[in-house]
Structures are given as structure tokens and as C-alpha cells.
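Just one chain is shown here, as C-alpha cells, and it is the form predicted on its own.
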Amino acid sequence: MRRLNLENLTDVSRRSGDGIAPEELTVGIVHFGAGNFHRAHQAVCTEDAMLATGETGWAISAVTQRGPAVRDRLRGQDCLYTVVTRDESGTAYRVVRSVREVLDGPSETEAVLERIADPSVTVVTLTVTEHAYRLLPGTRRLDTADPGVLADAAGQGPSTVVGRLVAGIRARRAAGAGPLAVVSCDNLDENGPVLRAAVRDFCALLPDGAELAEWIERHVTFPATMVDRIVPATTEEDLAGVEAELGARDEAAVVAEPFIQWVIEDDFPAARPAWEKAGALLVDDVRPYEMTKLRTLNACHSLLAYLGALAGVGTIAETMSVAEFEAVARRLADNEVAPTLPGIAGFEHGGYVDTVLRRFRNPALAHTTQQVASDGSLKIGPRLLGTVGDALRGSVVPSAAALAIAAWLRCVLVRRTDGGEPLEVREPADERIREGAGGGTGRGVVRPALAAAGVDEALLDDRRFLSLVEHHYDELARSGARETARSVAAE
């Protein structure tokens, strides 16, 4: 079967719908992290903005972070790929054209730096996951003792995201290419300020870091964002379905739900795409939207993933068919999260919760519990611990949030489902957490394991919180995920 490419785009478009002409586009955005989420979210929004305005200068140069596999797949089909949108009502296919270049960050470093230094580029965006920022647990500042960070600062690289970004900004300053907006689109609360601080911390490691940091302060902004779209891993079955529908093989197809949301802080020192024409919200303050999404959608997603993984349930959609799991997720959102949220004009949280849970039920998306459960030490802070602290200050018992944390710990430390099957959940702090636990798995490990994961000592000293986590940890061991969830939902 022929590969999707520019030569057969006209024929494929008869089946997938017309779009912007690739040959008319020029690069105006560099994006770090060429994975499925970016290709189903920012790349789609950017293409829609160009279609709405007729502006053609916002094509994307996508930079891979983990090696050349994605680059090679996309280059083999002229950087074209299909977004497959699925829900209960059916499936739609769209060939996206906005990515016009793909570079492998590790092996094509000079080309990446040259792109960032290009005056035609005024925006850098990132979807690299929380782990790639190399932040210290708890403080969310750059880990300046990280070997990769130190190697980048010593001039051996760059290999890390922040090191590569700062090297690109340095090249831009040398080229006199003008101001730049660096837009993190990762699920970090206050992702813009966090990235700005990480860049500052990295500059402090450089011989000329003070001068570079001053230039960045005057010429580079770091708008905060909130992004939302469920994009599971693509399967071979998905690729076969695209091939059958379009009559061409697409090795880079991505699958997504119809829902898409992007809220962006309007802080750009130079030109940007008219993303608002594609449905994005440009606002003065992203924090209320960000907090609502992280504490509601992402927290419930994590809770369902940890419980589902322990129960041996394969996908998030399948967890939603377990009444106890849906009930405890709704308790978390309605009883514990809602009282902690700031108000948003015209926004009704109960309706948002209904929408979130309906999206989780989408049987057309095979989003696995183990995939969502990964990197928990990086996620529990923004998704759960903020709710816990605010709930306790407001005399709300954060029982469901504590259950999520207990379930995550059991996934990491016990590595077995309730039925005794092996359970592998990716956890970057696994070694540190296990050392903190001292090899044990009983309730006595809860406090030292959470401390090793970076949970604030003041919160660990609050017996209201710690007792809840210890109790749920015991109940999960004694009764399993379903029974424990049923008990918490009924409180």
C-alpha cells in the first residue's frame, strides 16, 4: 500500500476533506515534543487559524525529544498525517498539513537552534510531559544537580528540553532575531511561570548566564496555557482503519475525541497565529481555567487510572462502567474539588463535571489505565494535593483525593493488581520512593514514601490527611479497589 504523501494528497483529500495547501506555508512556530497530543491539538488549532485568516506563515517545525522514530515516520510521508476523531456517533478523518518540518532534537541540534534563531519564528510551543522539565519534586524548580542539566550547562549537548531551549534563545539573541513567546502546553499548573523559572535557573549555571537572563527578561515571554483533549496511544488497528478509509498508509496517524479546548494567556511580544479564530480563548489570567481542569478532569482521570489499574481494568472507558469508580470520581469532583475552585464568569461546575465524565465514557478511545497512571509523582501535586490543602483549610474531608494518592502508592510499591497479576506503572521517582519505603508495603511506608516523592512536610504532619491516606492504603490491601471506592463514595 502506498504511503500518504504530497503526491497523493489530492486523492486522499476526496475522502478526508480539503485543507490548507502545504506548498503555500512557511514556518513561524517551533514546537518541542512532536507526539500524538501536539499533532491532535496545537497543530490542528494552528491550521484552523490559518484557514480562518488566510495567513500562511504559521507552519510548524516540530522537534522530537526522544529520538528519530517520529521524525522518520513523518518525513516518510512529507510531514502529513491523519487525525481520526471518534465518539459514539462515528468516526471522522482529517489530513493535517500544518507541520511542514520535523527535526530530531538529539541528532539535529544545530538545525533546531537555527530554527529558533530564525526571525520568521516568533513562537515556540512545548508538549514534552512534566518529566522532561527536570523539576525538583515539591519546589517545581529546575533540578540543577540533574546530570543532563549539568552536562548541558557545561556545553555538552544540549540534551534536555530546558538546555535546548536556552541554547536556541542564545542563538536568537546572537542573530538579533527579536522577541519570542515560549508557550508551555503541558499539564503543569502555572506552566508558563514554571518554565520561566526553570530557564532562569539554567541561566544561573552558565558563565554568561546573568547577561543572557537579562536579555530573556526583556525579550521573551512565557504565556501560561490550559490544554484539553483526550488523545490515546495509536494502535495498529487504528492505522489499518486509516489505510482502509483513505487508501494510503499513514504511519503517524493519531486518534482523538471531538472535544478540544485551549486557553492561552495573552502575553505575546511579537506576532502570533490568530488562535482565537480556531476557538481558543485568549485571556488575561489562565489560572482559574487551569485550576478547574487540573483539579477536576486531570484529578478524576488519575483517580480512575490508579483504581482501574489495581482492579485490572484495561481502559478509562471501562473504569466508567464500574459504578463504584464513577461514583467516587463524582464525589471527588462535586464534594471535594468544587468548594476549592475560583469562580469563572458564565461557568457552571456541575455541568462541566457531567461533560468530563461523559468524555471518559467514550468507548471509541482505548486510553489505558496504565498509560494515564504513569508519572504519578509529577502529577499528584497539581492534580490532587492543592485540593487536599484547600479542602482541609475549608473543613472539607478530602477522602476521595486521599484515596487516589493511596491507590497510586500501591501501584508503585506493590506492583500487583487486586487479582495478583503483575502491574507495571511508569514512575520516574520509583527508586527514591522505594528507598523511602525501606522495602516495605504496609501502612507504615505511607509517610516516608510520600516524603520521598516530594510531598510537603507540613501536609504530611497534618494527621487529618495522613490518616486518610493510611486508612485507604490499608483498605485497598484488605478489600481491593472496588470495595474501597464504594466505601469512600458512600461517605
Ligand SMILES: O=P(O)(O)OC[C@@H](O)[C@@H](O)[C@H](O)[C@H](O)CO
Contents of the next structure:
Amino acid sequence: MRRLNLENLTDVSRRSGDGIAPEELTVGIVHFGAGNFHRAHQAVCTEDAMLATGETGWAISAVTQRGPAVRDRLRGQDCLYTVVTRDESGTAYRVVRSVREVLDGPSETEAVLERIADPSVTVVTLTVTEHAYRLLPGTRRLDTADPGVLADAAGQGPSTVVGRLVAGIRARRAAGAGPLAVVSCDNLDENGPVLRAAVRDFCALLPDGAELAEWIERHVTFPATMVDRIVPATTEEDLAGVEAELGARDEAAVVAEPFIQWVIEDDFPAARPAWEKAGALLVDDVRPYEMTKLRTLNACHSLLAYLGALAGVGTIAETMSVAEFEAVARRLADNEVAPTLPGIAGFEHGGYVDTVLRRFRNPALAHTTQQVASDGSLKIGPRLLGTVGDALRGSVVPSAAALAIAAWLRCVLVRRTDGGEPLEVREPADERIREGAGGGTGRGVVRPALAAAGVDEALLDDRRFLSLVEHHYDELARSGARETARSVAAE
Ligand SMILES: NC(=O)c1ccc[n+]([C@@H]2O[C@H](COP(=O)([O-])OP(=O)(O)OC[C@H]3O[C@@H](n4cnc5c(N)ncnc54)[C@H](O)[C@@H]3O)[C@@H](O)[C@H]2O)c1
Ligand SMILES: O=P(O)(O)OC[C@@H](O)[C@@H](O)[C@H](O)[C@H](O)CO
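Compare with the form predicted on its own: the form predicted in complex with this ligand:
Then the entire complex follows, led off by the chain already shown.
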């Protein structure tokens, strides 16, 4: 079967629709993390912005972070790829052309630094997962004892995202290429400020770091963003479907829901794409949007993923057909999260929750509970612990949030479904957490395991919180995920 490429694009477009002319585009954005989400979100919005304005200077140079696999896949097809949008009403195919170059960060460092130092580039965006920021557990600051961070600071590599970014900014400064906006699009609480702090922390490790940090302070902004589109990992079945539909093999296709949202802090010191023409919202303060999304959508996602994984349920859509799971997700969103949120003019949280849960039900998306449940120690902070703290301060009982944390701990420590099947959930702090738990399985493990995961001691000293997690942890062992969810939903 022929491979999707520029030569057969006209033919493929007969089935997928026309789009921007790739040969007219020039690079204006460097993107770190060429994963599925970027390809289905920022790359699409940026292409739409160019289509709306007629501008051609915002093509993307995507930089892989951990090896050349995605680069090779995309280069093998002239950086073209398909975004498949699917829900119960149907399927649509679109060949995206806005990514015009893919570089492998680890082996093509010089080319990456040159791109960041190019005056035509005024925006760097990132989707590199929570893990890649190398934050000290339980804090929002760079882990300055991390061996990768230390090696980058010592002038090796660079191998970390922050090290690579700062090396690029240094090259840009030397080239006199002017100001830059660095836009994190990861699901982190206050992603812009967190990245700015990590960059500052990294500069503090460098011999000439003070001067560089001062330049960054004056010339580089870190707008915060809220990003939203559910984009599961692509399966071989998805690729076969694209091949059958378009008549060309696409090794980099992504499948997403039709819904797409992007809220961006309007803090750009130089030019940027007219993303607002592609439906993005440019605002002064992203925080209310970010908090609402992380605490509602992502928190419910995590709760359903942990409970579903324990119950042996494969996908998020399937968890939504378990009545107890939907009910406990609603309890979390309506009773525990809603009272903690700042208001947004014209926004109604109840309607938002209905939309989120409807999106989760999308039967055409095979978003696995295992994928969403991964990396829990990095996700419980932004998704759940903020709600827990605020709820306790407001005398709301954060029972469903505590259930999510208890269920996550059981996924990590017990590694068995309620039916006794083996359960594999990726957890970067696995070793630390298991060590903290000291091999125990009863409720006594909760406090040391959460402390080892970086949960704030002050919160662990709050008996109202700890007793809830311990109680649910016991209940999950005794009655299983469904029954425990049912009783929490009924509280
Ligand atoms: N997929 C979604 O539904 C979705 C929606 C909103 C936001 N996001 C954000 O986008 C991120 C990426 O999601 P995705 O679906 O593209 O995942 P993916 O697995 O397809 O891609 C992950 C990307 O992050 C990079 N990466 C992973 N671990 C890294 C590390 N330790 N150091 C450096 N780089 C690393 C990879 O190289 C890859 O480019 C998520 O973690 C989340 O913050 C995803
Ligand atoms: O991508 P992660 O691993 O941070 O989180 C998994 C999902 O909760 C997340 O990707 C959602 O699908 C997304 O945030 C929806 O916009």
C-alpha cells in the first residue's frame, strides 16, 4: 500500500477534503513533544488560523523528546498525517499540513537550537506530559537534584525538556532573534507559571545563569493555557481504518473527539498565529478556565479510570455505562468541585458537567482506563488535591475525591483487579510509594504511601482527609470498586 505523502496528497484530498497548501508554508512555531495530542489540537488550530487569515508563516517544526520514532514516521510521509474525529454521529477525516518539519531532540540538537534562534520563530509550544517537567514531587519547582537536570546544567546533552528549551533560548539571545513566547499546553495546574519557574530554577544552576535569567525575564513570556480535546493513543485498528478510507497508509494518524477547546493567556511579546480566528479564546486570566477543566473533566476522568481499572473495565466509555461510576463522578463534580471554583461570566457548571460526561460516553473513542490512570502521582495534585484542600476549608466533605485517591493507591500497591486479574498501571513514583507502604496492604499504608508520593504533610495531618482515604481504601478491598462507588455516590 502506498504511503501518505505530498505526491499523493491531491488524490487523498478527494476523500479527506482540501486544506492549506503545504508548499507555501514557512516555520513560525517550534513545538516540543510531537505526540498525539499536539497533532490533534495545536497543529489543527494553527492550520485553521492560517486558513482563516491567509497567513502562511506559522508552520510547525515539531521536536521529538525521547527518540526518533515519531520523527521517522512523520518524515516517511512528508510530515502529513490524518486527524480522524469520531463520535456516535459519524467519522470525519482531515489531512493536517501545518507540521512541516520534525526534528529529533536528542540527536538533532543543533538543528533544534537553530530553529529556536530563528527570528521567524516567535512561539514555542509544548505537550510533553507532566513527567517531563521534572518537578520535585509535591512541589511545583524543578527537581534540581534530578540527574538529567544536573547533566544538562553541566553542559551535557541537553536531554531534558527544560534543558533543551533553555539551550534554545540561549542560542536565540546570542543570535539577537528577539522576544519569544513559550506556551505549555500540558495538563498542569498553572502550566505557564510552573514552566517559567522551572526555567528560572534551571538557570540558577548555570555559571552564567543570572544574566540569562534576566534576559529571559525581559524577553520571554510563558502564557498559561487550558487545552481540551480527548485524544486516545492510536491503535493498529485505527491505522487500518484510515488506510481503508484514504487509500494511503498513514503511520501517524490520530483519532480524537470532535470537541476542541483552547484558552490562552494573551501574553505574547512578538507575533503569534490568529488562534482566535480558529475558535481559541485569548484571555487575561486563564486560571478560572484551567481550574474548572482540571478539577472537573480531568478529576472525573481519573476517578473513572482508577475505579474502572480496579473493576476490570477497559475504556472510559464503558465505565460510563456502570451506573455507580457515573453517579460518583457526578457527585465529585457537582458536590465537591463546583463549590471550589471561581466564577466565569456566562458559564454554568452543571451544563459543563453534562457535556463532559456526554463526551466520556463517546462510544467511538477507545480511551483506555489504563492510559488515563497512568502517572497518578503527577496527576492527583492538579486534578484532586486542590479540590480536597478547598472543600475542607469550606466544610464540604471531599469523599469522592478521596475515593479517587484511594482507588489510585490500590491500583499502584495491589496491582490486581477486583476479579483478581493482574493490573498494570504506569506510575513513575512506583518504587518510592511501594517502599513507603513497606509491603503492607491494610489501611496503615495510606499515610506513608501518600507521603512518599509527595502529598503535603499538612494535608495528611488533617484527619478528616486521611480517614476518608483510609476508609475508602478498606472498602475497596472489602467490597470492590462498584459497591464502594455506589455507597460514596449515595452519601
Ligand atoms: N491526549 C489527550 O487527550 C490530552 C488532552 C489534553 C492535554 N493533553 C496533554 O498532552 C500531553 C501529551 O499527551 P499525548 O496524548 O500527546 O501523549 P503521547 O504519549 O502521544 O505523547 C507524549 C509526548 O510527550 C513526550 N514525553 C513523554 N514523556 C516525556 C519525558 N519524560 N520527557 C520528555 N518528553 C516526554 C513524548 O516524547 C511525546 O512527544 C498529556 O500529558 C497532557 O498533558 C493530552
Ligand atoms: O493526557 P494525560 O495523561 O495528562 O491525562 C489523560 C486524560 O485525562 C487527558 O488527556 C484528557 O483526555 C484531556 O485532558 C482532555 O482534554
